[in-house]
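This document opens with one chain alone, in structure tokens, the form predicted on its own.
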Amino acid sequence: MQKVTRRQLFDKLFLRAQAAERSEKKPKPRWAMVIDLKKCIGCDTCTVSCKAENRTPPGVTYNVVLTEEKGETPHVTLVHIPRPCMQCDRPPCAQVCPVKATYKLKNGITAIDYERCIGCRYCITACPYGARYFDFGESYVTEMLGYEEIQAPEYGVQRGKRQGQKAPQGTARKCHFCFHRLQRDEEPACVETCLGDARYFGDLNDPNSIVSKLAKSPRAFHLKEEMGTHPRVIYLK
């Protein structure tokens, strides 16, 4: 075996220290996303796996696709509008909670704490984008057999069957970008499976990522910007 000398173990140690240390100066990722309206086909693919993914109830889907109707006739276009939660900088819905259950994770996503939710709505009422649904207890388990055997783990944590106290129920609920599949280093579902390629997920503090380069572009805009909410969903017209 070869032997190690005392200079070699020093040189080693001090390559470590330098790499936690360039790890601690790391600034935390501001996690956002890119839709492309030129490139949305209206397909509704986002909002299926989305509702695979994080095998939501009826009348709770994170992801919907709005068609908006352009022009006159016989001159006519239809423009799809994807809308997520807009992981918003200034969420209404977190201002107007009485019991904080809405708060900013440091990675920028909005999240819910379901364990101190008390269903009052108000952040559903809060929110200009209409991203925000309440868990009634509703279930497909009539329609799917196996459906309540397995749920997906939300916000990291595995939830367990809609009976089990670790389900969301009586809640409001939304997108949170797919936390559990960032965990993973996995992009969120809706970006995975999207057919025409026009979502984009990335770090807006790595200059050199898509989402950077792209949220610069001229085409660049956000939904109801001129409500302050400053949202981490960015779209390109």
Contents of the next structure:
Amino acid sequence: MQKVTRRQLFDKLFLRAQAAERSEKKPKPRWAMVIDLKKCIGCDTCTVSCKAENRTPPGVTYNVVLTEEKGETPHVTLVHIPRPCMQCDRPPCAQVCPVKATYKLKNGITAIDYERCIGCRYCITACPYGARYFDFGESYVTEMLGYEEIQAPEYGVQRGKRQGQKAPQGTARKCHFCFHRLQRDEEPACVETCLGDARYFGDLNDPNSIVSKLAKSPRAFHLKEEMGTHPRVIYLK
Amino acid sequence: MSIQINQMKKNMFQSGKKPLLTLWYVFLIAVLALGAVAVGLRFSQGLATTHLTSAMPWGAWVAFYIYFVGMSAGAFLLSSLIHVFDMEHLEEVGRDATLVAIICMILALCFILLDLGHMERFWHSLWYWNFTSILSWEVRFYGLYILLLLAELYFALRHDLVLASRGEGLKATLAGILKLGSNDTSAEGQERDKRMLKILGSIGIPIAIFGVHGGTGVLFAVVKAQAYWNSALFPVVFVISALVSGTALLTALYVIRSRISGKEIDISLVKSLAGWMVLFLLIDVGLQFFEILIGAYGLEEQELATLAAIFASDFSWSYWGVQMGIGVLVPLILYFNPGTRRSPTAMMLAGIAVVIGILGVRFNIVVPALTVPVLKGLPSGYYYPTWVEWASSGGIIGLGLLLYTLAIRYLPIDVE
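Any chance you could show the form predicted in complex with its partner chain after that form predicted on its own?
Let's see the whole complex now, leading with the same chain.
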């Protein structure tokens, strides 16, 4: 047997411990959202809080709640389907973008590079969920004093005043799971404000996260699964 | 409007008086000036000057863009067929076809440039290449295609340019520049030009069919979110309708220009061109029928809603009236009616009718599919162009007419 000094043993153990610590470091998160349709009351709080958070102009609504009437009177039920961007794992928008302005981030969010987008709007026609909007440069300034004074720090970038025809005016825009809030360990605004607590947000790489568990529920489904887009927004029937 | 313009043009030139030519230029300048005002507004206020919305992201400019790409591809295919297959009886329109193809392509690119949210970033589409984006490929094909067209026009005109440069005046100076240093007027030189035209045509035919116009069809066909576009037949119909519009435009142009210059009209040439036009038109209508039938047969909701938007909505006059009435019924009647089929004027009118009809086809591709929301509960699109969109479109077309008028005046386009 090889002789090992106390010093060598200590080093070995120490290094191993270091390596173990390194491997224990969590893998990068893969963000996902679960929306429980049984809990959604169709109050549109998510839509409003999203507009407030991202300061989106008229005509640009990252989140909407679609309401469908099912059955005939008097046996009618209303089904509310909140629709953010699905952050597809195989996004048709990124597929068609001629300049790679739309692309997948490692954390699963489908991002738009406002400085690269040429505003051709091909992605808007290509999204099966109608989740993309074009910023025509409209403003709430007549209704809301100081609307143009500051823009939301989307994708963690300080954008200053909304003025001229500066991007994101003239580019495509959409929900990004409140990327800038995730950066400071906060949930997306729609999740935080949901009255019925119908929305869950978390990491699919963590098997113990609530979204990972709910994703396995028999109630779980995606919108337009047949499109092969592999959305990251999971609905519960 | 196009009929009026062409009629005006015809009448003016027929009399051979200078003031009428001046009137034509005044008219073009008026159209261009109005267009410039509209384009100026679009520059200063962005796309808010259009009736486009997020629900209806593409409109008139995109329709005009695919219209002119199609017209260009159609005219080019016709000219290439003439060069490659030695269809000598059609050679008279060969140069005209190449010229028209170039001008139409310039117009198409003007339209799509105007449609960009950030026009100053147009170069991004060449610098950043997304391998999976059809649009990204198309931009490159358009560039390649324009270079090829310019080369083809050069070899078609080279001999005559050299001859023309020996004269005096503006025409000679221009020819002297455009002949690019060539002074060869030998028979071998002409043979070489013919060979080059054959080679360029052979390269160009697949590029025009699969790259330029088939590719523009694929651009729509790959969009799975729009059920109506998402069909493999779509690019095929694009190519056939390109041939329809290309032959139609050349038929009309040939008759109009012969009338203006007072040259004798070659009836067999007109009949041959119109015959090709009608053949392509019938194939086009047949394929469109299959496309609609197969789409409807699937009973898929979005597809049915799109068909309903085409056939029975506020704008279905553009299908029944423009696309089917003016674009199909009128030319077929003119061509098959024994009383009119031998008249060049009737064939010219048939050509003009088809050129207008195909514009309806292009609008009916872009607009109705987008009016149908992709998810139930999302807003429906509703779209008709603003005056800024119409006036700027008119301006761009006026630019094309001006370029064409100048080109036939100062370049040896007509075969002597």
